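What follows is a single chain, given as C-alpha cells, in the form predicted on its own.
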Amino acid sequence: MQGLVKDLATLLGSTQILSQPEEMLAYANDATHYFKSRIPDAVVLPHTTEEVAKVMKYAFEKEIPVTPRGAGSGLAGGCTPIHGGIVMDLKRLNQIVEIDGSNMTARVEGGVVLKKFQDTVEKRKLFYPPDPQSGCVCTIGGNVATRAGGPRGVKYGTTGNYVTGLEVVLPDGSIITPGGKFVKQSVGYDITHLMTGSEGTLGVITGVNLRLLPLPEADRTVIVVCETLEQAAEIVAEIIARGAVPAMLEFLIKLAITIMNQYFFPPLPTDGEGYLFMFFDGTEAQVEYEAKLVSEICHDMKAKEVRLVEDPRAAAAYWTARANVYPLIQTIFERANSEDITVPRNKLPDLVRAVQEIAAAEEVMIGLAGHAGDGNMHPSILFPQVTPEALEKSEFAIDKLIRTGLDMGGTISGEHGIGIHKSKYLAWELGDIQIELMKRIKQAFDPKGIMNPGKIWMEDGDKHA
C-alpha cells in the first residue's frame, strides 16, 4: 500500500492523497452503512479532469480498482469500495463553469453541490428542477451517475432528462466529451445517456452540460389529511387520472408526520393515517387553478382535511421537514433500510395495500413514504433493534416487496440506482439476455474491470449483507 500512496503522491502531490486508516474509514460506505465493504487502500482528491486522467491511466496500467465518489449520500451502496483500491473523491472539481442564459444551458464540474448550483441559477431567474432529497450535499456528477430523481420528477422528470453532454475520463485515462450544449442530437450511439446512470462502472464523470428552464413565477402548497393510506393512494390516482400535474406530490404516513411536527409550526393534525404534500408551480393563474382543482378532487373523495398553506415560510418549513424524513427516522430506529420501488401510477393503491399485507405477514415494521405523483415509493424496513431474526424477516419482506412491484409492471429502482443494494434483483427485472449485454458494454469500456467493480450485477460468489 505504501508504494501505491507514494506513486499517487508523485502524480498529484501529497496534499491530494489520504491514506491514514481513520481518514479512509469515512470512505468505506455511502449513506447505507450495513453492506460489507473494505477500507480503500488510498483516497485521491483531484482538482482537474487532467488529474483524474493521470490517476486512471496509472490504475489501468497497474489494474487497481477505482471507485468514483461524489458526496457519498447514495442509498444503494454505489460508491462502496468492496474491492479496496482507490477511491476517487471528486468534490474538489466544484466549479460552475458557465451559465448560458441565452441558450438556457449550464456547464459544471462533476463535484458541484446540487443546492449551490440551483441557488446560483435561480438568482438569474433560471431553474434546474431535479431535486434529490440530499440536495444540500449531493453532487451533480453523482446525480448523473445514478440518474437521481426527487419529488419534482412527477412534473419535470429526473436528472437524465436534463443532461445534454458530459466530460468523462475512461478507465485507460482517455477523455471524451459526448453531447454538448445543444438540446437535440442524432449522431451515432447515445454515449451521453449511456454514461448517465452507469454508476461509475464505465468511467469518471468530471463535467456535465445541463438544460435549464425559466424559473416559475408562483407556487402553492396544499396538504391533505386522509382517513387511511388506501384513501391517500386513491386520491393520488384520481388526481393523475383527472390531468392535474403538481410539481410535487408526496405520500407520507402518520409516523413521519409525528416526527416532522417537532420541526415546524403550525403542526399538522395526527388524526389521519395517510398524508399528501402537494406543490404547484407556474404562472399565478395556473397555480391558482390547479390548487383549486386538486382541492375539489380531495373534497369529493372525502379527505379529512385539505389545507392550503398561505404562508411561504410555513410551506418552506413543511418541505424542508419532508426532505429530512429519512435522517429523522434514523434517529429513532437502529436501522432503516429504504427501498425504491416504482409502479405505474394507477397501481399505487394496490402497492400501498400490498405493503401493509407484507408487513403483517412477515411481522416487520414498514414505514411508507414516496414521490407518489410518479409512482415512486420508498417502503422502509424499520429496525427498533437489529437482530439475526429481524434481519431474516426483513429479507423475506424485501423480496416480497420487490416481486410485488415487478408484478404490477414496475421497476426495482426509480431513482437510487442499483449499486450493491439491488444487484440481487437485477435479473428479476432485466433477465439474463439484457444483463449479458450490459456486461459486454462494460467489457468494451473497461476491459480490465477496474471501474467500480462489484456493482449493478452480482459477481460470481457475491452475497451482499
The other form holds:
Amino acid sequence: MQGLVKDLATLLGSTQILSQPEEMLAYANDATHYFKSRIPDAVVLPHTTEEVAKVMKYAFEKEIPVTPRGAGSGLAGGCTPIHGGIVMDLKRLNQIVEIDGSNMTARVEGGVVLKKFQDTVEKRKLFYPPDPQSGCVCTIGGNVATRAGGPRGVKYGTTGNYVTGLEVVLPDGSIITPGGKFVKQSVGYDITHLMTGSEGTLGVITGVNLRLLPLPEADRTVIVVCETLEQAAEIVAEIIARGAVPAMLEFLIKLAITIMNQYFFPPLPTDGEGYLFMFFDGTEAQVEYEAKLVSEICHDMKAKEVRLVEDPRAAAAYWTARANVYPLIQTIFERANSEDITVPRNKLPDLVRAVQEIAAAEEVMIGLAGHAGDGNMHPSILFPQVTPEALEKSEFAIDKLIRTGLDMGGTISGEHGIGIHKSKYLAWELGDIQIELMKRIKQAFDPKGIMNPGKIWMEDGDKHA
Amino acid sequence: MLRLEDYEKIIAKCSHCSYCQSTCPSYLAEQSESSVAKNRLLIIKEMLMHENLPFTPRAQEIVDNCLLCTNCTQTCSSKVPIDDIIIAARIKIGQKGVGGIKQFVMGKMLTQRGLTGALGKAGSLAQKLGIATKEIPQLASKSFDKMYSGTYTPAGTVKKRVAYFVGCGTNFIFPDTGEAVVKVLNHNGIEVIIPKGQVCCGIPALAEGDLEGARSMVETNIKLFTGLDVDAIITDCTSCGMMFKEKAAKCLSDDDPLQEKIAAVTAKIWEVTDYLQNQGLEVPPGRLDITWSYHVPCHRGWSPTVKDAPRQLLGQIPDAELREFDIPEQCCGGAGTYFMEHREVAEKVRALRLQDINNTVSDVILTQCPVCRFYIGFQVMDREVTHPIKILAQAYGL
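Let me have the form predicted in complex with its partner chain next, following on from the form predicted on its own.
Below: every chain and molecule of the assembly, starting with the one above.
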C-alpha cells in the first residue's frame, strides 16, 4: 500500500484522507465490535459522487479493497474492512436533494441520516416508514445496502419497498442510475433492487430515489402484559389472523421491561413474562377501531393487562425505550449477540417455545425482543460473562436457533444483513446453487473483487470468528 | 476519584451502537469517526489504559477536542459516563506531563481565578500564545460581589430562605442575572443569603484535567455553604449546578471527611428557575408582550426538570410566547473555555447552531448558561441573548 495515502490526497485533497493510527482505530468495525475487526490502510471522506468515482477508479486500477461505510451502526460486521485497504466514509454525502410532494417521492444522497430525512418529510405531512432502530444515526445509503427495516415492517415493509431508483458508483468508477423517480418500471433486470441488500459488495450507493406516503393523521399505542411468552405469541398470531394490521407490533420479555421501566411512568408491572407493544396509525376512525378490536382480542385471550396509552408523550416514551433496548441490555450483560431470524407469523408460538427449549438445553440465556408482527424475532444470546466456554455454548445455541428458524420456513436475517456475522449460515438457507449464482453476479459487477471483499458468503479457508 | 483505571469495566459497557453520533457536537461538526464519543473511549482504552498503541499528539488532540457538553452521556443508553472518563483521561495526561504548555497555562489561570481568570486578565496572554479567540466577552465594570453580599430579606413574610452560589459568569460578566435572581426571589417572599468568599465552582479547572485545582475550589465552596440554615442553595448557572451535583464528590476520595458535607450541600442545589417552578410562584407575573426562544444548556442532565422549568415558569407570563427552536438542545460550541482553545471546531459547532437560531423568529433568546449567552450573542445581532430569570423580573416590573 505504499504511496496509497499520497495518491488519495492527490485525488481528493489531504483534508479528506485519514491515515493516522488513531483515526484508523475508529474505522476498524461496526456495532459488532466484539466480533472481527481490522484496521484499514486509509479512510476517504468524499463529498460528492464524482469524488467517490475517482477513488473507485484508482482502487480498481491498483486492485485495492474498498469498504463503504455509513454510520457504522450495523449488526453484521458489514462495514468491517476485513481485507484492509480503503474505508469510504459516506456521511458527508448528506444532502436531501429533493422532496417532491406532488409525486410523493424524494431524492437523497447516500449519507443522509434516516431520522433527519424522516423529520424533514414529516414537516410536509409526508411519511417515510422504514425504521431501523438506529434511525437517529444510520444512513439511508446504509439502509439500502442492508435492506434494513424495523418495527413498522409489519404494515409498511422495509427499505427495499420504498427504493425506486439509485445512483451507484461501480467498482471501476463508472456511474449508473438504475430505476428512477417513477414508481413502477418493467425494463430488464431489476438492478435497483439487486443493489438493494448487496451490502457494498457490488458498488457504492451514492444516491437514492424513494417513494413516500401521506403522513397518517392519527395513532394509538397499546401495551399488553401477558402471563407467558406463549400467550403473547399466540395473541400476535391471532391479531394477524383476524386481519388487524398494526403499524408496529413488538414482542418483549420481562427482562427487557425491567430495564426499560426507567422510561415509563407509571412503570409497567413486572409480573408478566411476555409483553406486546402495539402501534396503530391511519385515520382517527381506523385507529379507534383497530385499537378496540385488538384490545378485545387480548381480553378474550386472557391477557393480564391491556393499557391504551392516550398521552402522546407517554406513548413516545414507550417507543424511545423500545429503540434503546439493544444498548440498554448492555448495562446488565457483558455482551449481547443479537440474531435476526424471521419466521412465518403463525409459527411464532412454536419459535418462542423452541427458543426456551434451546436456552434450557444449551444452558445459555436467550433474550427475546423482536418485531413479532412481521415474524422477525431477535433472539439474543446474553453473556453475564464472556468466557471461552460461554462463547462455545453460545455458538452451539445459535446454530440450533438458526436451524430451527429455517425448519419453520423462516430466514436467517430479516433486516440486519449477512456481513461476516452470518455468512456461516448462508448455505443453510440458500444452498450452493444460489450462492454460486451470487458469486457470478459479483464477478460481473466486480471482476477484480475489490468491493467490500469477504462479505456475505464465506471465503475459502474462512473460519467462523 | 476520576481515576482512569477505575473505568475499565464501565468502558466495556459501550455497545458501539453509535447513537452518540446523533448528539456529539464535535462529530456533527467534523463528520469523522475519531471525533465521536464512542471512538474517543476506544482511543483512551487502547492508548492510555491498555497502552497497546503509543499515546500520540493526535490522540491527545482527540481527547482534547471533546467539549465535555455531556450530550453523549445523556444519549447513551448503556449509561457510560463518557464525560467523567474524558476528565479522568485528561487528569492522567496531566499527570504524565504530556499536556504541554497550553494545558499548563490554562490550568494555572483557571486555578487562580476560575473561568474569568482565563477570560479576563489572562485572556491577552492566551491570545499572545495563539490559543485564544478574539471573541472574548467584556467584563462588567463592577462585579456582582462588589454590589451584592450578605442577606436580602423580602418586604413581607419570609416564606423560604435560600443561599445563592454566584458563578463566575454572573459575577464577572453578567451581574444583571444576579440582580434579577435576588429581586425575583425576594419578590416571591424568599430570603437570599450571599455568602462572602465564594470561588469558581471548579468545572473549568476539572475540564482541563486539573484535579487539584478543582478540589481546592470544591473545598472552599463546600465549607462556605455547609451548615447554613437554608431551604435550598441556588445557582443561576447550569454548569455550576452540574459541578456541585455530579462532579464535586468525585474530586475527593470516597473516604474523605468532606464527603458528608458535600452530600449535604449538593442535596440542596437547585437552578433558580427550576427552584421557582418547583416551589410555585407566590406572585403571578404581569403581562409582557414578547416572543422568546429557549436554548437549552447542555449541562442539564443533573436535574430532570431543569430544561422544562423556564418553559413552564415563563409560560405563566400573560402574552409571552415561546417559539421553540427546531432542536432546542443543540450545543452552541462555547463550552466553558473550549471556544478559546479550539476555535475552529467551536465555530463549526456554532455555525450549525446558528442555522436553527436564524430560522426561528423571536424577540429574545433565553438560556441559563452564561457561556452560551455570550458565545451565541457574539453572532446574533438581531436580538438579545439573556437568562430566563431576567424576563421574569421584567414581567414583575422589577
